[in-house]
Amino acid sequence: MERKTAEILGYKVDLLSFDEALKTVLDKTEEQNTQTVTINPEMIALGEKNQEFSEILKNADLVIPDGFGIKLALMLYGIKQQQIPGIEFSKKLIAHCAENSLPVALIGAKEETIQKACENLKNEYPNLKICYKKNGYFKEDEERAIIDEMKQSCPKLVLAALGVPKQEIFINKYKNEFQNTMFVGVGGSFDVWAGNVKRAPLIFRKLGCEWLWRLIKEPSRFNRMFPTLPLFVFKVIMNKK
């Protein structure tokens, strides 16, 4: 499938429905290891400060529309695009390694956190294989070892929750010494499938208001997002214009 995207200040991203996006990481990963992000407006204000972040964004195999910010973006372009939340993006990847007996590797979040999400995970999916788990509390110096570890155990799917850029940083520094693998960031979400946070109401993520949800329960939010939000916005139109 020829690849499909549009730029909003300098940065692509694919346009594809879910399962198209699902389809694209999954085809893909069959010829090469793949990085996929999940875009959000914070990111791409990060990406303007810092070179590195920059070029990963610019370069990953996948850039999935996460944040609602970057719909809006879109559609203020006149592209009407669904948004792809990363959590359940990454969810249907872990379905698919269960169904298909494909070794799953995670790596991030508190040494507790970790160990409940992979228990939950376990339940959820039987035939889950959790191949390798790593808390993200470990030092530079100390990621080779993490590395040729984890490659010993072969995982098909890397899902690392080391925070923004630092994940992504991650990925794209050791992907390619892995075969056939997908990797993907995926923020807080050991913290939602331990159950630590829960995500917002269903009718939240349908009108694609989860970021409201959030802020609501967590107000110490409104300091990132503001003036990030706004301020990308008020970008985006003066771009078009």
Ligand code: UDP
Given for the second form:
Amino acid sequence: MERKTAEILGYKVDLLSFDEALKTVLDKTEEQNTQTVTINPEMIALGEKNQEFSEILKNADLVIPDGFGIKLALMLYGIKQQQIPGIEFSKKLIAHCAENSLPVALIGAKEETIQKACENLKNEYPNLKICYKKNGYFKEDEERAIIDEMKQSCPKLVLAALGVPKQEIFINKYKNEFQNTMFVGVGGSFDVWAGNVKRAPLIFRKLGCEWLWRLIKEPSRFNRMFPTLPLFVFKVIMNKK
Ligand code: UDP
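I have the form predicted alone already, so could you send the form predicted in complex with ligand UDP?
Everything in the complex follows now, all chains and molecules, and the chain you saw is the first one.
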């Protein structure tokens, strides 16, 4: 099926509903390994400085519009697009795997976080088969053994919570060693599933303002978001002209 995409500052973003995004990734994975990127303005800004990361974003099999900034950019281009939070997208993939007895591998976050996240996921989805789990604080020379062990567990879904851009680079480096496997970089999702970090109240999420909630709760994020977000919006407007 032809991809319906929009281009934001040279980066393709898929235009689909939540259900279509799920169907697309599941269908594509029947034929190949897939890398899903949950794009946001900070990632685009990083892509401008990091060529390797930029190529990965451009070559991803599915780029879902996570984040308010992406929705805003699309709006400025006159495109109405549903925001697809990466954390909810990954959760749906987990639910799909649990329903269909497909093994899931999780890699990333601190040891106690991944343990707790797995425990909570197992409670939520009793049929979930977690075939491999590993915290995200390993050395580069340990990667080979990690990948070999992960491969042997034959996951259908690999969720990597190593932060941006480490998780995307890690997935891109190793995905082709697997077969018909879905890969998603999930950032801080394990922290949420472990109960360490709370998601924004529903009203913030509905309005697409989860970023504002996180900013209020964690003011240190300010340095990370600004000037990235206003600069991104400025560039999108200039680009439109
Ligand atoms: N992390 C990790 N290994 C690292 C660096 C980070 O496992 O070397 C984890 C960290 O513990 C956290 C997640 O990656 O669980 C990144 O969370 P953050 O909210 O920073 O994600 P981002 O904003 O990059 O999506």
